[in-house]
Each structure stands twice: as structure tokens, then as C-alpha cells.
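Okay, so here's just one chain, in C-alpha cells, the form predicted alone.
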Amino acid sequence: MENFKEQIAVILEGPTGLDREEIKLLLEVPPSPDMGDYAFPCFRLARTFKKGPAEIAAKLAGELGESPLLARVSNAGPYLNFVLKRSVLAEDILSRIREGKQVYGSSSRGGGRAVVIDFSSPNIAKPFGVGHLRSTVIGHSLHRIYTFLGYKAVGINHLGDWGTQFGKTITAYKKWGSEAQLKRDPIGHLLQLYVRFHDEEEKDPQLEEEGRYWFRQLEEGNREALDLWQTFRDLSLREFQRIYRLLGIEFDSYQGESFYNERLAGTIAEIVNKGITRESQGALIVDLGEDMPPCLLRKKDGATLYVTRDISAALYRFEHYRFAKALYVVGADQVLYFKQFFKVLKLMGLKWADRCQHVPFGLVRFKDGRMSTRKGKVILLEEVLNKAVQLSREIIAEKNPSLEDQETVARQVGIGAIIFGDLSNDRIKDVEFDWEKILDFSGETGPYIQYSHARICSILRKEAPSAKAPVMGEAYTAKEEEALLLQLGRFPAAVERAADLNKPSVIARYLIDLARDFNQFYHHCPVLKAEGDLKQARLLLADATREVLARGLYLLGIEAPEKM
């Protein structure tokens, strides 16, 4: 639609005497489709034509003359409203899917610049919980909207992988552990160490001290701590891709935590030499200022934070990377945190420390309260991921018995409705896990949109559109047509906007219109039973729509089968 936008931009050029560029901006989508397809305000004028914007928006709308594009310009009250040529806007369109396929939507903005994205970041020897999804899958559907619009997406896992925590795990391993559970069950053996040493330390305090001396272990070297340390870390990223391999997720780093060990003392003495820092009860920390708290960066027995770390971690994927972007996709609770870290960035003087963005998103909680490992209060992602997967093989056994590889597709749909049960809703509101919601079929989900292009792709099997047919604009008269070929025409935008607001749910909650649209088209348009050039056109048409729900689907990081 963007190039409808450019020609009406070049209309309204000499008339109003604004730059192009400037009425581009100025354009908008009227809430109501019957008031058009665009609107120019005309509030901008006021002051060089001397007149009231609805004066001036009548009088525009009664001097502008006929042109190949528009079928109707009108004023309503200050703004002047335009209603493309349906038959225009379907050559457009179709002509653009149809030559530009999976490439429909996509664009160059980014240049090949990179946008780095920290995301899911599991603590090891820590269970995979469903609380992970969520990062995990929205950094995931970024990357791959990034990469769509012509970015280099770099995915980084920055695993949680060093800490005070190590040390209690391996005080706690050291006196319960056990070697063949340990390889039988990594995460299981894991946590339920972690949980002993956690009630075992409500009865003997002494224990947080072992726990820290294994951890002063493990910063100076020990041999005996490393080693063990280097076990949990190989037995925890093993399982986890394990996860990811369901989800179809890549990392393009697994750098954690650990990695910027050797880096720490350079990274501090980089802030110490900007000025910035002093010490307080002899902790070093950076004053941010009355509106937020100080930032510690090293305790005083000489430990470092988490904040240290992820410094010297931006300064290293700036160095590598020279990024336009780094998204920090970490939960809302941690707004405050972010807020330090980008401030210290900017006092140290870092041009591009405005580059740095915390995109945050709400909590998955449970109906009683919130999970907590320290308790063992955890529901296993891959457990979710195989309920999922057994719904949906029990609902294709019911639906449809003779389904080929019913097991590929029960995989597709299970695990699609998990993404899209979690990318559908604003990233930043709360999730309350519920089974049955989350689970749920019918509706506004995943396999509604999947069972949709499971429809289209059955009609094309049947049969498909001549690829030497033109696209007749004119052959689409009826309302559901002219519905569904909007909606195609406004994927694009709805990419870009998924973009600047770092939102997939934009994507989502376009698909679920998109199907919609189809669905009432199917409905009422029959397309097989059509004769002549209205089956092509209503052929083309449907093939255009499989073509933008796949693609869509596949920015969420979602398949979409072709039986159902």
C-alpha cells in the first residue's frame, strides 16, 4: 500500500504546496473503511491558507480532477478522504504477490545493519520452565521480522551461567548428588539438588556459606569447580536444544555469562577511567542521578553483578557487531534494571548507547501465585510442548483418520498453538497459565489461521491458477473480495509496524483478520464451482492469501501445513 501512498502523495503535491515526503507522513487509514482507504488531515494548512481545515479540505475535494487511481475523493469535515479504484488496487496487489512470493511484505530498510537480539537466556542446571516461552519465542519471531526487512539478525542466547547459585549446586551435588542420575536426568537431578539445598538451608545456616566458598572456588580456578561447573553447563545446553529443536529455534551465539569472565577487570577499569564511579562502604557504584537508585558494580569483597557482566557484554557485540540495534528481550520486571545499565552506558559516554533497547514483556504466572525454582515449582516447557502435541494427534485421529503423517502434522499444530497462544496477546501484559486456555482449539489461535491455509492449499490441489492468466482487476465486484483483497494489500505495513513497536502480535492479530477475511470469501465466493475468468481470478486470489498466511505464520516462527 505504501506505493498507493507515494501516488497520492504526488496528487496532493501541488495543491497544498507540502513536500512529498511530508504528505506521506501526514497520510492516515480512516477508522471506518466506508469513510476510504486513506485520509490527509488538513490541520497543516491552516496557517498558509488562511482558511479553516474543513474549508480547505471541501475545496480540495471539489479541485481535484479524475485520475487512473481514485474512484472518489470527498471532505469530511478537516480531512480529505480517498477511495482507491478497486480494480487498480487489485492488479497491485495480486501482481505484487504473485511476482514477489515469499518476498511479499519484505522490504530493505535495514540495509544489511545489524539488530542484535538477547533472548531466552535459561539458567543452566535450572529446568527449561514455561516461563522461558515467552522470551523465547517473541526474540525468536524478531529475528526473523529483522531478517525480513532486510536486517542482520544476530540471536543471542547469553545463558545465565555463572553465579552465587553455582556454588550452592555444587555444595549441594558434592554431598547428594549422584553420577547416573545425573547423566539419566541432568535438569531433573538438577533441580532437585537445588530445591534439598534450599530446605536443607532453613535447618543449617552454615550451608550459604559452603555454598559461597564453592563459588570463590570456581572464580579462582579450582580445578574440582570447573570441572563440574563445565559438566552442568554441557548436560544443560543439551537439553535445552533439545527444546529449541522443537520450536525450530537457532542461536547465532550461545555466549553467557561466563564468557566475559576474563573481561570484568578491563571493563571496570574502562568505567573507573570515565570518571563516573566511587566507592561506597567499599563497594564500587555509579551514581545515576535522583530518579533512580546508584548502580553497583562491584560488591565489596570484589564480586561482580549482573550488570558488569551485561556491560562488558554490549561493549563486545558493539565491537563485533557494530549493531543499529540490541533488543533486550528480558521481562518487564526488570525495567528498572535496564534503565541503570543503558544510564551507566551513557555516562560513559557511548554514542551509541540510544542504540540499546529493553523490550519487556509480562510475566507467566501461575492461578496461585508465582513460580519459584527455589521451590521446585516449575511446569516443564517440553512437558507443554508434548501435551500440545498429543491434543492435537487426538483431535486429528477423531477429525480426520486417514491423514498422512498425522504425527509431523500433530507436531506442527501443537507446537504452533503454544507460539501463537503466547504471540497473540501484547507482549506486555501479564499471562496467567491456564491449561485449558492455552490449549484451547477454537477460537482466535494458531490452528485456526493453519487450518485455513490447510483449506486453501486443498483447493489448489484441485485445482490451480494458470500462471500465464493476467490479473483482472475488474473481475472482483463483491464485498467479501474487496474485504480480502485489503487485507492482503496491508501485510506489509503490518510487518513494519510489528518492527518499530518490537510487537509480533501485530503479525498475529493480523492473521486472525486475514483468515477471517478468507473464510467469509470462501463462504460466499465460491471459487471451484466459478466458471471462466472468475475461477482464475478467485483462484489467483486464494493462492495470494496462502501465500501471505504462510509467510506470516513463518514470522512467528510458526509452520503451516498443507493438510489438515
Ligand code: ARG
Contents of the next structure:
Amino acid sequence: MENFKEQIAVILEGPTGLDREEIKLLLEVPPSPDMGDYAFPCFRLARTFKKGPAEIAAKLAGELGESPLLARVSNAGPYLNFVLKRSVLAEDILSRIREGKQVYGSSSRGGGRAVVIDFSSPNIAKPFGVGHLRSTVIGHSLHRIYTFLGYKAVGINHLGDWGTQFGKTITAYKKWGSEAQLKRDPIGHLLQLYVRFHDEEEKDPQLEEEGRYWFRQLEEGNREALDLWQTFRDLSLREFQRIYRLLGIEFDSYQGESFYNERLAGTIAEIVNKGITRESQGALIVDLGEDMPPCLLRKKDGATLYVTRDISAALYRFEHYRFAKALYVVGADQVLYFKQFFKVLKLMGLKWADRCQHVPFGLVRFKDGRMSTRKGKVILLEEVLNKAVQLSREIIAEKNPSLEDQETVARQVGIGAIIFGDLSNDRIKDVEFDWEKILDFSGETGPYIQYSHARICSILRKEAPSAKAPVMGEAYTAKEEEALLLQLGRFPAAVERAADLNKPSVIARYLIDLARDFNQFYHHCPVLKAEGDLKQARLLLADATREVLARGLYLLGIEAPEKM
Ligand code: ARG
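Having seen the form predicted alone, the form predicted in complex with the ligand:
So here's everything in the complex, that chain up top.
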């Protein structure tokens, strides 16, 4: 909207005696749209005019006459409020969508600065649970949003592939494992072994010692231990990648916890050198002050911890990417953990410590227990995804049996429903997962947005707007047209806000409103049955809506089928 500031500044220059740049700095966008599109505060003029600001506002409002830009200028207290002509606004928005120099809503505000996004990051040898889904879809969307705003987003899957638990897994596998079962269902088998280890450990305290032994072997580079670990890792990763493929997600790096092994000794030495550590019963810790428990860096048996690897990773990432921001998309159950971890970075005197940010999210609850697995504990994400695709398949077969390529559309809609069902909630809140709700084509759902998009595509297949038809702002006179246009105009701000808050839900909510505004418009304003210029104008408005719906879905990581 900067261009309008310039034009208003030209109008105000004479009457106020201020120069243009100064006026542009003073112009504000009022908090509520019914106060006008811009407001000019008159406080600055009090001295020159030797009057109170409210009086000046009233005088200026009376003086400013007709203008091709403005529908109305009025005074409200010390402010001068400007309402742009709707036709001017319409032309501006539609031409930016149609032929803007850059894709509508995108910007270069990031200036190529790096934003490192640590997301998904499941633990190997454990099932990929619904909890990891949240991190995966939120992180992926943030990656797209930051890229769209001109940042260099780096998506890192900080795989949980190291830690004392692998000493236990190795011990259990050596005792009770089966190669055949491992090949058939790697994660299932490893999980079963892990559970068994914990059961037997209660009876046989010797086991714990053995687990610790094998983790030490791993950390010391024992071949047998490493080979087993490597197998577990490869097999787990293969399973995870099936899920990422289903979701259409890629990472820039898979450097997980194990990657930092070789660096840990150096990291610990660096922390010790800062003089912030102390020994406590053989362990190495950092005191974090009154309000937080200390941070444990190394256990008395020499084993390193999750946080030791995170500190090492942060140092590495800064060295490598010189990030402007480092986001950690991890559940709210790790809030204290991240506070401790970041506090250590701060105590180390790292000037970039403040650039690290935890992006937490709430839990997923299932409305009905139908999706729980046999063991009743973890809900497997892959089952959820497959079920969503299956349900979409059934809905399509019933509602649109002649649709081409139903398999692809079922996947796009099913996966889209799951992603949107997650991202339409403020991430900090717990999500209630309800099959009926997320697949409802008329509710606040992914399929509803996709369906609105497909519906526009179908209109435009019947008649596309002429590429040469000029944008005609005066053609839009219905209130539904105005509402839709203004909503289209809010897209860039929604994208920025989503980035500022690290909340893709801002875009999801925006799309729900946009789809609703479009459907209102379509209900009240005939498009294909309109005539001449009006028809062209409405086709153009529909086309712009299609563009923004598709772009918004893309930013959430959701596909937009043209037919469904
Ligand atoms: N693997 C961890 C978990 O599943 C999440 C890791 C998050 N990233 C990090 N750098 N700590 O809980």
C-alpha cells in the first residue's frame, strides 16, 4: 500500500506545508477498517498552525476537495481519515495479483538472510507418531512462508538417532531380536524390543548396566555396535521417508543427533572454557540460576545428552548458515528444556543466542478411540494418513464418480484435510482430531478450501477472462464484490503476520474467510451469466481468487487440485 501513501502525500503537501517524505512517515493505517484506509495525525501541525490538532483536522477535512483517488476525507478528533475509492483499490489489488512484478503476497523483506527451521525430527527405532505430524506440517509450512518472504529457509530434520536408548536397543536386539522380523517390520520390532527391555529391566537390574555398556561402545566407535545402529537407522529412515513422500515434504539436511558425535568433546571443552560449568557427583553441569534446574552436559559414566548434542548443533548451524533466526518446532512439553538450552548459549556469551526460538505446539487428542493401535498407545501417523486418503476416495466415488485420476485427487484431498485440520488451529492449543470434521466439505476444512478452488477452476474452464481485458475498478458495485476484493487485499499482510508469529494458522484462517467471501460473491453475483464488461470483471475477480487460494494452500503445504 506504499504507493497510496505517496499519492496522499502529494495531496497533503500543499495544505500542510510539510514535505512528502515527512507526510509518508506520519501516515498510519487505522486499527479498524471502518475508520478509513489511512489516517493522518495532526499533532505535528499544531505549532505552525497555532491551533489545536482537532481544529486543524476539521479545517483540512473541509479544504480537501474532490480527488480521483479518494472517496472521502473526514476528521475524527486529531486525525484526518482517508477512504480510498473502492474502484481504485480494486484496480490496485487485481493488477498486483495479475501482473505484479513479484508473485502477489511475496516480498524480499528477508533479503536472503538464513532462517534455520528444525522440524519433524522423529526418533529412530520408534514409531512416527501423530505428535511428530504437528512438527512436520508446521515446520514445512514455515519453510515455505519464509522462502516466500525472501529468506533463505533451511529445513533440518534433527533425527533422534543417538542417545543412551540405543545402548538398550542394541542389548535387547542381541538378546531377543530376529533379523527376519526386523526386515519385515523394523520399527514395530524395535519398539517391541525396547518395551521388553523395560519390562525385564525391572526384574533384572543387570540389564541396565548392559545397556549403558553398549551405549559406551557406540560412543567409543565399536564396530559391532555401530553396524547394528546403522541398520536400525537406515531401516527407520526408510519408513519415515515413506511418510514424507506422502506429505510431499523434503528436508535440506538430515543431520541428526549422531552427526554431532565427533564435535561433542570440542563443544564441551568450549563450554568449560567459558568457566560456566562445574562437577557435581562426577557429572558435568551448568547452573542456570534460581528459576531453572541446572543443565546436565555429561553424566558420570561419560555419556553425553540430548542437550549436549543440541548445543553442538546450534554452534555448528551458526557457523554454517549464519542464521538470522533458528526455529525449533517442537512440542510444548519441551518448553523448559529449550529455556535451559538457550540459557546455556546465553551464558556462553554467544551474541546470536537470542536468535534461537522455540516454536511450541499443543497435543493432538482423538475424538474417538478408533485410530488407536493394538497396543493402545501410539497412533501411527501412516495409518492416519492412509485412512484419510481412503475416506476421500470413498467420498469422491460417491459424489463425483466420473472424475478423472481419482487416485491422485484422493491423495491430495485426504492429505490436505489432515494438514489443514492441524494448521487451522492456533499451534499452541491442543488439537482435537475428529474424522468427521476434517473431511467435511462445507466446514472450516482443507477440502472446503480445495473445493472452492476447484469450483473456480471449473468456472474458468467454461470461460477464461480475456488476457487483454483491462482491470475495471468501477465494475464492482455489489457489497459481496467489495468484501471479496478487500479480503484479497489482505493476503500479503496475512502472510507477514504468519511469519511474525510463526503461525501458519493465520494463513489457514485467512483462506477460510477468503473461500467464504468467494462463495458469497458467487451466490449473489452471476459470473457466466453476466454480460460484457461486467462478466469480464467478475471472471477476473474469480481468477484472482483462484490464484490466492492456490498460493495460500501452497504455503500451508497443501495441493490444490483443479477438479474434484
Ligand atoms: N527427537 C526429538 C523428539 O522427538 C525432537 C528433536 C527436536 N529438535 C531439537 N533440536 N531438539 O522429541
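This is a predicted model, so every value here is computed, not measured. Positions refer to the first chain, counted from 1.
The residue from 66, 85, 206, 262 that marks the hinge of the rigid-body rotation between these two forms is 85, the others lying more than 12 positions from any hinge.
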